[in-house]
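This document starts with one chain, in the form predicted on its own, laid out as structure tokens.
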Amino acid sequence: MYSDLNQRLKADVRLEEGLQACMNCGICTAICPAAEFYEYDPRSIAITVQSGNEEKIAALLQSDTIWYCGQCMSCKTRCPRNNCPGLIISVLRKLSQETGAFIKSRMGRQQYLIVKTIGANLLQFGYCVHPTSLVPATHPEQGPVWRWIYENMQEVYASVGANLDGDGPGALRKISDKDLDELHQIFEVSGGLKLYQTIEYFSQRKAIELGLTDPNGEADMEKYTQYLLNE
């Protein structure tokens, strides 16, 4: 699962632009807004990720480390070399999610959360987030003033100009199945169907491995969503 890791990252054309050549000089962890809240220095990942250990590597694929960076792009700005640890990020996240590293780390578990929510929501909807599935009691974040609109959805959008899921312009207007049927031809052609069925296909191994299943032995989902929810 984890052989030839190097030549996998190198051939990703993402690596190419995000390293050129990292001197260590650690501008990118003093600028990183990740580097303050978290045990997170993109510097040495840039570091490991040139040297090319393998075993280093893998540990990488495997930890919260990846999954704390915010994709700001803010290391791209500063680096004197012209490197950028978040392209770094991206092509390790990439193949942590293809070999099924990421299951062995919380952060990267969430991954099934993602797939499930905002993937979702792409291609049913048009939209990452879309009002209809924000439901107040799987999502108490939001406070008893989401909840509010939640339950008077279409007067309150109404009252701001919106077209909630109706036809023509205007926000949260409904995607047509002409571009939504696009839309799926995007993600299919460009591996990202490929990548949502990978994710849930390791997702479904670790649920079994917890001992998340259904009478029948195979996983439980649901069970596995409220684990990730609560772990």
The other form holds:
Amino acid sequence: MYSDLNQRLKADVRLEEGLQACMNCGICTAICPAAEFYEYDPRSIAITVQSGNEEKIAALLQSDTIWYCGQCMSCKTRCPRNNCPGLIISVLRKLSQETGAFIKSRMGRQQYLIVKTIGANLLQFGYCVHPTSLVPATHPEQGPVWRWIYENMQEVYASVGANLDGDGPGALRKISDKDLDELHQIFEVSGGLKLYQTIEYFSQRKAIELGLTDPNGEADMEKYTQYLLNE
Amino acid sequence: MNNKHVAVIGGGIAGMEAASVLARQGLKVTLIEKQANTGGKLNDWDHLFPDFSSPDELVNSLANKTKDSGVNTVCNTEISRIERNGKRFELRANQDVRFFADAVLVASGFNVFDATIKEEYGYGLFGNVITSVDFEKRMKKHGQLHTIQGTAPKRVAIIHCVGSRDAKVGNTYCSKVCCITGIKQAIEISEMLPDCEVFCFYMDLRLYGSKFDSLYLQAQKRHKIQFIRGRLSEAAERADKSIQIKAEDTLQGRPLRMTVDMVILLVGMEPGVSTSQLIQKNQMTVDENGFLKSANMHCARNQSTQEGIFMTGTAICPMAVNETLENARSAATEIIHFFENRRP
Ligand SMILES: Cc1cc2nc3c(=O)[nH]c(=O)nc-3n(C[C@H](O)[C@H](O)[C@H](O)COP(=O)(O)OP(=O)(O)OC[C@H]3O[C@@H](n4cnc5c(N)ncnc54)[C@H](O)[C@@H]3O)c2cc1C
Ligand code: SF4
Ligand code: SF4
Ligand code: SF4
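Switching conditions: you have the form predicted on its own, so give me the form predicted together with its partner chain.
Now the full complex is given, and it begins with the chain already shown.
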């Protein structure tokens, strides 16, 4: 599963852009908002990938570390060698998803939730986040104000000039079936859908490994979702 | 050879030393300097690493040597053009002044990196961010270091590699003398203000020269200068005019924030602007860093890619004073060989 990692990383054009040659200066870490809050150090990510050490790269793929980056790309603006650790992270994440290494870490396992929410929203509505998908029961963090907005959705959005689910132009307008179809095709051709499936596949295996199964011994993804939310 | 004439462009220490050596060999030498005085950058420096000697004394002794050896020194004259005329050269200055020569030595020196380009360091925006050049000038003029509030700084951060080894500003080379300049300035601050904490933020300490490493040892042992391995990411001014800096302590692997009273940026050396003007007008070429290109990196360091045009000093690449002087003497030797080997 974890073989030829170097080759697979290098096959991604983003690595060419993201890692020319790192001189270990630490400017990226000093500017990185994620490094300020987590055990996360973009400099050492660059150095590990540069070292080509398969074992260390495999460890990264299975770690929480690669999921801390917020993809803000501040590192790109400052690196004196024109590297971009944020892009290196993108490549590592994709490989972690493809190899299933992501199920080995708590942060990695959250990929499943993201596919099921943002991933599904994208294809269903054409929006990453759609108001109707933010059900107050599953989003208690949104608080009572959101609950009120949610319950009076049409009026509230109309009053701020949005065109919620309407035809024609405007914020939050309905994305036409033709455009959604096109989006679907893009995900199909670019491998996005396959990645969704891969993430689901490995997540199901993890659910089974955890004993989160239905009476037939199949993965119970409801239970798995609850497990992830409480993890 | 005695009737041959050499024109030296640039009256910094490189041009002065080469001119006096050539004149002592009996050549006719004209030393042309655009400023009012010879001496170049050294006129602005307060003390020289690694021995804290006086740049003024050095410049004076070089000026005496050029005078005694019979060099014709012409100041306030900037050469903008070198033209070949058969085996001779014609040099032109702005105001229709011309010089004729059988060989030309370009000793036009370097430019200091413009630190305002590195916007995130706040030079030109925050009063307590200064450069190593400002430090020398202030020390020379006032003999003291003050914050803009007029107080003595209690904490100073010295930042290495500003404008060098940085693809973002287009200079990927090392300026070579700034590490040791930083250590020298750190020691000077600590001697002047014993209670002041001084931090050097470096990526590699490049202390290549004789006695440089012992200065490093002295800085750590006697002056308790702290060396932190990490390059500055950004500086921000706080309400009280102190400066907050961000770097990573890469040996600890942790981001680091620190508030200091003053920041000194160790600015690098860049190819001289007037050198680039000279280049446009003739076929001298530059290397990948924009400095004058040698005919051969090893055995013809002072020969340009144009026959009869030589070069010396920091017009070739960053170098310290002693190397510049050695390089000037080697240029003089090459010019003498050039005349000796040339068929009349
Ligand atoms: C901040 C700083 C501190 C330093 N401190 C030290 C130190 O302590 N010890 C040490 O060993 N080294 C030190 N150095 C290095 C030292 O400054 C150089 O080695 C030295 O200045 C090189 O002399 P140069 O003659 O090659 O160039 P320059 O000093 O640049 O002189 C070049 C001269 O040429 C003139 N010129 C240029 N173009 C023309 C033209 N077209 N026509 C006429 N004239 C022209 C210029 O006006 C100038 O006078 C320091 C460097 C920096 C940046
Ligand atoms: S800023 Fe660039 S060179 Fe410096 S540690 Fe980060 S990736 Fe490496
Ligand atoms: S892109 Fe990621 S690694 Fe780069 S600065 Fe932003 S959070 Fe840090
Ligand atoms: S001499 Fe030191 S400070 Fe200057 S560019 Fe080289 S490494 Fe950086």
